[in-house]
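Shown here is one chain on its own, the form predicted alone, set out as structure tokens.
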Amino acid sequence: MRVVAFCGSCHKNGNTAKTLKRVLAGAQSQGAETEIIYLGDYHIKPCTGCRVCERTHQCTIKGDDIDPIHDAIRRADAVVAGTPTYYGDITGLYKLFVDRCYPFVEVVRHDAKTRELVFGSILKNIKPGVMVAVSGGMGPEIFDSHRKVTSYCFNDINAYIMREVLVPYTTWTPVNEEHPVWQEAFDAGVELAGRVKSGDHPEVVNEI
């Protein structure tokens, strides 16, 4: 069992990274192998919107570091994705990661008459996931955008948000052993590993 976390912050010991690592610690307590990918360590070019990957499932962009990130997604039995909040939304780094997951998408339905588009994933194994969202000065209501974008990304990689770990107001209450989220994040990792072991997933994960 392998659990991979993707960190959309450049701070490897910041509030987002600490929360992600606590989720992984919970999964490790249940025997999971874990990995954290700091997206800031990778050169990720912006998606050009060519949509070639809808047909080929291969990205046309060359000369960056997206391949090892894609490989990590393929290896994962469960995923954890986290981002802080910049100007009321996800970070640009996190959005680059989300956009470049598009080669995993499968166009299930494309109806020109009704203008209906339905997307699934080419990946066959369903992955439970945890979304971590952190904000410095804003309350939990700010996380609606984080939730929407993460759910779209998870759809592309055949994952679903099993649990959210939301951490507002870290400007005044940073993440540490005294923060209530410390135990919550650990418990989320335990639950995540348990879901992988049980295989008890929704029949339809996502169809967006």
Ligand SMILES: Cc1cc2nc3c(=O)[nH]c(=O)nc-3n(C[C@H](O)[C@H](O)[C@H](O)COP(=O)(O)O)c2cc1C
The other form holds:
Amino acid sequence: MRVVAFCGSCHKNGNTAKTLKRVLAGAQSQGAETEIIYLGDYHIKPCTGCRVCERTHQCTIKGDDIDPIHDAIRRADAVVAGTPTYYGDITGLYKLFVDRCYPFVEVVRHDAKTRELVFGSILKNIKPGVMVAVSGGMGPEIFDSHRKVTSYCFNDINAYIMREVLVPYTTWTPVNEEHPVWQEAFDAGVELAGRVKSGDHPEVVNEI
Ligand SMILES: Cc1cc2nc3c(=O)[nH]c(=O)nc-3n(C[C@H](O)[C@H](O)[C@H](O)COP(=O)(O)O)c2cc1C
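After the form predicted alone, can we look at the form predicted together with this ligand?
What follows is the whole complex; the chain from before opens it.
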């Protein structure tokens, strides 16, 4: 079982990374192999919006580091994705990653008459996921955007948000061993691994 985490902060020992690592520690305790991808280590060009990948499932952008990130997604049995809040929203780094997941999309229905547009994923293995959302001074209401974008992204890679780990107000309470999220994140990782083992996924997880 392989659990892969994606970190949308450049801080490798910041609040987001620490929380992600605790989720992975929980999964490891259940025998999972884990990997953390610090998105800041990768050169990710912005999606050009050519939409060629809707048909080919290949990205036309050359000369950046998206391939190893896509390979990590393909290999994952479960995913963990985390981002801090910048200007009331996800970070630009996280959005670069999300937008470049588009080659995994499968257009399930595209009906101009009814205006129905449904996206699924070309990836066939369903993956439970944990979303980590972090903020400094703002409260958890700010995480609606993080949730929306992450759920769209997860849809396209055939994952679903099994559990959220929300970490508001880190300006006053940074993540450390004393923080309640220390245990909560670990438990989320344990549950994540358990879900992979049980294969007990919700029925419709792959359509938006
Ligand atoms: C450019 C920038 C913008 C930020 N904007 C917000 C914000 O709008 N709301 C908020 O609550 N925190 C904001 N923060 C604070 C971060 O979300 C907070 O410090 C977080 O813990 C950083 O996560 P990290 O340690 O994983 O990098 C901002 C921080 C930076 C650097």
